[in-house]
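Next up: just one chain, as structure tokens, the form predicted on its own.
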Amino acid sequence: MAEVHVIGQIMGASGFSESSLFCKWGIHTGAAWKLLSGVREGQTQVDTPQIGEMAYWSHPIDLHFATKGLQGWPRLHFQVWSQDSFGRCQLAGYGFCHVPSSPGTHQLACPTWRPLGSWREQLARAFVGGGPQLLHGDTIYSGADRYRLHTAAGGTVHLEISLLLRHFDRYGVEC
């Protein structure tokens, strides 16, 4: 079986109106992919930028996959949350990006968005916090339902990912 090593880190996030940010992340693959080592999901620590707007997490990602085909290539998905001074958390944005398919080191910038909701929900978010969230997490990376949502742009999640491909030439894939 062909193998893919994904090694890198979630550097941080920028462009969010909120501060004290943290990120929940996960990876989604097709049925032909098997995780040999690493964890499929995780969460960063909270960072409150003191200088500038970039929240730094430097959260490691180390995944090793085996696959029988290219269908269902890995996608990273993110939920960025903000935490207020009372410890309450509210959604700042959802986002996803495909893992690059070429070996080497890649700098990725993943744009995020959040559901808007009704005007009452927007007003409540401004004064009380909270706000609308997705019922199903797979809506983040599946296009059919996502395009019907009314959304607002969030910030950007920054990643540095290195990719190692092994035995793809045995299956007729040129790297």
Contents of the next structure:
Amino acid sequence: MAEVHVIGQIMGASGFSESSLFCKWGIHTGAAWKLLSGVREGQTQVDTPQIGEMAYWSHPIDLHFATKGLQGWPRLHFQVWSQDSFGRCQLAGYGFCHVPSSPGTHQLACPTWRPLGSWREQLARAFVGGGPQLLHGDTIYSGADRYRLHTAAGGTVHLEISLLLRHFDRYGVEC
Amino acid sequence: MTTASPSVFLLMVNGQVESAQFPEYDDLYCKYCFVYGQDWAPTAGLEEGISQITSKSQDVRQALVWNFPIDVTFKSTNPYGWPQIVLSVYGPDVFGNDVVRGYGAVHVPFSPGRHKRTIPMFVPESTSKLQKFTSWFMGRRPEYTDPKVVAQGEGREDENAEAEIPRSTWVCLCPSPAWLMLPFCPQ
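Other form of same protein, the form predicted in complex with its partner chain, not the form predicted on its own:
Full assembly next; the chain just shown is listed first.
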């Protein structure tokens, strides 16, 4: 079986209108992939920037996959939330990006979006907070049923991911 | 060139914690340590260190320079658990107590050669305003009992952190020839 190591950090996020952000991340793979070591999902700490506007998490990612096929190449998905001084959480954006497929270190910038509701919901969100959220998390990384959504842009999640591949040449895959 | 048997590979890290930018604080020292997985072990060098205390330069740069050497070699059979360097910066507060000014962590670079990294630092923050005032007054800020938690992903959801932008800059060189014989796809 071929093996893939995904090692890196979720560095932080920029461009969000809210400060005090945290991120729930996960990785989705196809049926042929098996996670040998590492945790498949996690949540960062809440970060409040003191200088500048970028929130830094430096959240480590270390995953070791074994795979029998290329289908379902891993995708990282994120939910960025903001937390206010009362401890309430509000969605700031959803985003996903594919894990790179060439070995080496990559800087990734993943754009995010959030669902807009009706004008009433948007008004309520501006005053009271809250706002619509996805019922099913897999819409973040899948294209099916997206046509039903009306969304607005959020900020960008920055990652630095390094990839190590092993035994791909045995299966005739050039890397 | 590559052998079929499970191979031990070496990772040699040479470098320094060069300097930091902390606009609000002065007279800082830093500690570094390495966090790595179960398949890794240090074979040479020091995996922890404490630097000197440095003050800001008087010129326009306002630089805090440590130039603190890092010299360690790891051996492993598995890239999982790739070492991370964890930096903690401490300094005196208004009352003279030693308080933490920032924690940061980054993976050791993955490719041989010269790398420069700037690490953002963050401090844990109390969630209640009263506790924030009390901790400022008493000089007992929220601090990690073991800075190595900064390099771990689990359990972070219960923390709040303020981030200062930069940070420690450090340079790392990994020229060990044994690293190039890994049975992994080269870049």
